[in-house]
Amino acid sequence: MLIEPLLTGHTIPKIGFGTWNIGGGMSPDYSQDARGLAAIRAALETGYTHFDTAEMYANGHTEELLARAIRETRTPREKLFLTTKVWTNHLRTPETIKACENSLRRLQTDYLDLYLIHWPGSVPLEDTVRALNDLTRRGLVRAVGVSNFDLPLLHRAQAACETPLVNNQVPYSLHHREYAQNGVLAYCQQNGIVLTAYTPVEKGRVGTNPGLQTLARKHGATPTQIALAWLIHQPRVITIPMSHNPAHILENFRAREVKLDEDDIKQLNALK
């Protein structure tokens, strides 16, 4: 299966396209944009439908790249998932609320797919979440969920949240499991959230374990196809990737193809 369901009854792609440093790092770097817009036509040109940003990547500037190439590429809105997140000096209710409203904005769309919390901060989570339903009753929002949590914060999110919490993106990959190991993605799988695997590559590093590549030529795929292959075959996992280079951009998404058998998996999972 090639998409995931979430609790409010949509569904989310299994493999999308992670933006982070499109168009700078935490500030924007102009001198980039030619290279971002180009790695994003290149990711729609390729068939990604889910596109994940934040308000804090390149201080904004990556949400209005990713709405120029939308509309650049005049790709149908409604055939699009979007996510994006609201940033930790901007957790309050009302700054929340505006948050979102500016990343509408630079989106150029009415609604969001998916909102997220990008990280925990000192304001209390109530305040922040009380935002997400106001914003979820008005329609501006579909779904809603965190991003770096814990399992008690998780389960203070979901206290507060009027809505199904659907979502919580955390770093995921072969070599660092520490939400499995912390309980995270078990308790998603067992109660229906997505958890979304950020840096699933390792920016390019796994490619060099040698379990990786003996698994590679087996299926006649790439040892970074193996390490996305292993997370999306995960019940309630996807994954957002992020290249600038469009055979990287193709290459991951076709890891969607691979299909890892049960012995496979058991290599996988005891890999260190």
Ligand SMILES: NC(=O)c1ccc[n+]([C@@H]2O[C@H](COP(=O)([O-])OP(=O)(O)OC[C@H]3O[C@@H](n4cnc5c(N)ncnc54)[C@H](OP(=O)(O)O)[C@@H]3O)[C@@H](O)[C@H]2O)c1
The other form holds:
Amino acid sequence: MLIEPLLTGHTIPKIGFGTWNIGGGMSPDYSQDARGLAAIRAALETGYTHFDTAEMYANGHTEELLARAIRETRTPREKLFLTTKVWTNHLRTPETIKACENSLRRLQTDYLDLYLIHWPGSVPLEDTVRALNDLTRRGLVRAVGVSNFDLPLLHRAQAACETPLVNNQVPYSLHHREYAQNGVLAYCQQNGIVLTAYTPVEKGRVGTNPGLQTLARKHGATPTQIALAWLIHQPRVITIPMSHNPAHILENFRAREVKLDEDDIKQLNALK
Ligand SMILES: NC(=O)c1ccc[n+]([C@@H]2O[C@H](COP(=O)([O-])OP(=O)(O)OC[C@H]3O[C@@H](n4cnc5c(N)ncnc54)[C@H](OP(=O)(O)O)[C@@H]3O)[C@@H](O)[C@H]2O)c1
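Alternative state: the form predicted in complex with this ligand, after the form predicted alone:
In what comes next, the whole complex appears, and the chain from above leads the way.
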């Protein structure tokens, strides 16, 4: 299955493209524009349609580069699923609304497919969700979600949200299963919430686990593809690997083609 349904009735691709570090880190690095644009263009040409970004990435510049690559490749907006996030300095109601409007302007679009609270902050959560409700009513945002939320916070966000909360984006990979252990994954799966696994290739290190070699050979795949396939095999789980390298961009996308069987899953579940 290459997509997951969202509680709003929309769908989200199982493998999307992460954009952290494209065009800078916490601040823009314009010397990296050509490299960042080439990476996003390669992702678009490979067939990725879900792009995950954030106002915090390169202080808004990553959103600008994403818009530029979409424009330059003449990719129709309706083919894309765009996710962005409000940062912790904009969690008061009017500031979240302004932050979203600024993201829309930088992304050169009139709606977001998914808008997330990037991290919980010190502002009462209900203030931020009030803004998400307003943005949804105005049609600027099709679906809303959160990121880095534990179970109590997830429940609180759901209670305040007028529309179904569709997504929690958390760190999740073969060697980092904290959000499976703390009950968030099971809760999402039982309640139709999509869990987006971030840092899924562990910055390139996941494939070095020798336990992946045999399965990789069995499937004619790479160890990294096996690690990604393990994630997306799980119901309600999607993922968003990032890369500047066109070979890795293709390799990660083609993890969709790996069909793991029950024995494979058992082995991977037990892998340390
Ligand atoms: N919500 C949050 O708080 C949060 C936090 C972190 C990340 N995220 C999102 O999740 C996305 C992915 O996470 P991430 O960027 O932290 O980590 P990641 O995708 O696990 O790792 C990216 C790094 O791995 C390397 N890589 C990618 N594919 C590879 C492959 N097939 N073989 C070898 N190396 C490979 C890349 O280097 P090359 O360029 O050399 O390929 C890149 O440096 C982010 O871009 C961002 O959109 C969200």
